[in-house]
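Next up is one chain by itself, shown in structure tokens, the form predicted on its own.
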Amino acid sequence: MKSFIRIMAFTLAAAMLLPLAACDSGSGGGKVETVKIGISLYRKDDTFVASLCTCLERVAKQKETESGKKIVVNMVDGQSSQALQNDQVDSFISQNYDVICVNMVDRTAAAVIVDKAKAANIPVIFFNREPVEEDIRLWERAYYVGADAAQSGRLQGEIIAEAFQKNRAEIDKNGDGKIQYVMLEGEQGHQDALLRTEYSIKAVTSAGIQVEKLANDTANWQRAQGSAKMTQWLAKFGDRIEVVFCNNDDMALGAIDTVKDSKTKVHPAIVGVDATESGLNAIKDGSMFGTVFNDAQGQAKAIFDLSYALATGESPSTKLNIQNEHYIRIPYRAVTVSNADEILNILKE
């Protein structure tokens, strides 16, 4: 009798364990592998950065479905504080994330983050706000994904130069043979702001067109600040302003807000950078003259593909076009009313 009871007890225990074993086996005989990617943003409410993050999340979900791996993408807001961003990187390191991606608050402070990542042997990918090259080259597993800011400036300037050459009166409203302009800059010391500002004007003067700068100031990439600066300039210069160069679309939209509310009879040609949905719609309704497509989808895919390769032990160079061992550049495109719908369709894909 005791022997029978022992046999029954063993049989019941074995039966109870069978479902557990089946659940643990999975298709590959083990637990689903998890890829953890930590992302610290300089400011989550930045229009372009928000668009890039939406694309990143979409790409990650697609890969999760394809690969069967669990992919954790944790995005945190640096709130324009480098100290907070450094703490966020420390948190990712303490939680053993596979890759850390950073949209720098202060592009000159990247060495601190590279040192932290190197000590923990966790690859670090900077994006959108480019650190100085010396910091990127501190470690072989530090990368930058973004675009060539000088190219965006050149394309912006070429939009104005080509319009001037095709129909001078459209740009040179006072007929003096030169372009009077104002410049809304992103922020002081920011790499993209500096290069967009410089190369937009170089592109115009290289086309043999004379320019006269009436004013320039920073508006920190923000629509409200762009509007406030434009209000001051319209009060001072009025119809003399023929072109408004803006380092991004949000500031351009701010300038447009002011022009629409003003009583000025001569509306300047306003150009931006990024080709946000709002910017493209402004081109379509004629209030923005042009912009430059900053490919959020292309950058997001490159950031994710690089992160995934590094996290899973693949060689990034076999999957991606890495320049100078550390850089992935996504090209810009000029946008005017002729191709605004095409770019809008890309954004909606």
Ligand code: BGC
The other form holds:
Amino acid sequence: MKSFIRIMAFTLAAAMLLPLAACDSGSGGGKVETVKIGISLYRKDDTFVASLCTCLERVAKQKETESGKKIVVNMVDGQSSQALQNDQVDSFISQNYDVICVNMVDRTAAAVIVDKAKAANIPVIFFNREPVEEDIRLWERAYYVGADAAQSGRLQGEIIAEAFQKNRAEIDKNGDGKIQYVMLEGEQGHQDALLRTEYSIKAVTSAGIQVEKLANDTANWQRAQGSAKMTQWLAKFGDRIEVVFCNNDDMALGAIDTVKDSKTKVHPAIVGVDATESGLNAIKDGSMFGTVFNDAQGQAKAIFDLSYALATGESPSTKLNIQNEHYIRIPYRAVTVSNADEILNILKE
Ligand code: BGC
Ligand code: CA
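Complement to the form predicted on its own: the form predicted together with ligand BGC:
Now the full complex is given, and it begins with the chain already shown.
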């Protein structure tokens, strides 16, 4: 009988401990053994998003070795469907993930996700596709990690403005004092497409340089679409095109594909944003004029560090530079042939 009571007491005590162990992750106080981060991507095959994911995985592995904790990073592909992405978030919630990171398919639909996360009390970090501020402010545990889109546009425009001022003939091929340009835009409604398009041109005109827009259209961030648009424009405008502003490197590389295949002797100056490895190599071989470094590594580290802090109950603002209670923005950098190697080395770190 005595031993039966002892067994019962033991079972009871164990049963009482169980919920504690289950709460361990996320309870703070240095007891966390497992950190579970769920990440939903708008689409996995986007070049920039894919490189951000590679960086994220690397940072998580490093931290796992360093901290001795088990770190689970589960990345799922939203396949450009907001409905699917909402289901993925529900699934992370039902599996008690510590943090949910969302690269919104439709950045105007973030309120739904914030509401779900808030109801479950699981912090949510948006990245790369920026929700409107109103949605981020719905809950104090909602964050955005990204960059200042207007800055990337400005830096891109400045590359062209500076080249024009230094050696006008390099840009103004027909010598009329104006820049004839075409604009390859990213996905419609994306903050980076809107602001890069606007601020690149503002940077040129505010340097006192006149511009003439020949054409603009979206190529949805994609190389093949960029190439197809450029084929139409080259047929229409030929060597009147002096500058091709591209909201990202993949579309710039598409434009370069077309220019290389065509017989035009006058090559326009083509500028992108991202500084992908292929973009940087195109700068080095002279086919791309410049780009703007979109720091995937810096953003991945910020997403991870913020996730880790939130999951382990640390105050995020002790180690991270959080602006307006909700935002982390990693600076962009202009890239031309003079610093392409330096940026290539950063990518290889
Ligand atoms: C990048 C693009 C990418 C897009 C995806 C932008 O910040 O510059 O290359 O396709 O994000 O959301
Ligand atoms: Ca001109």
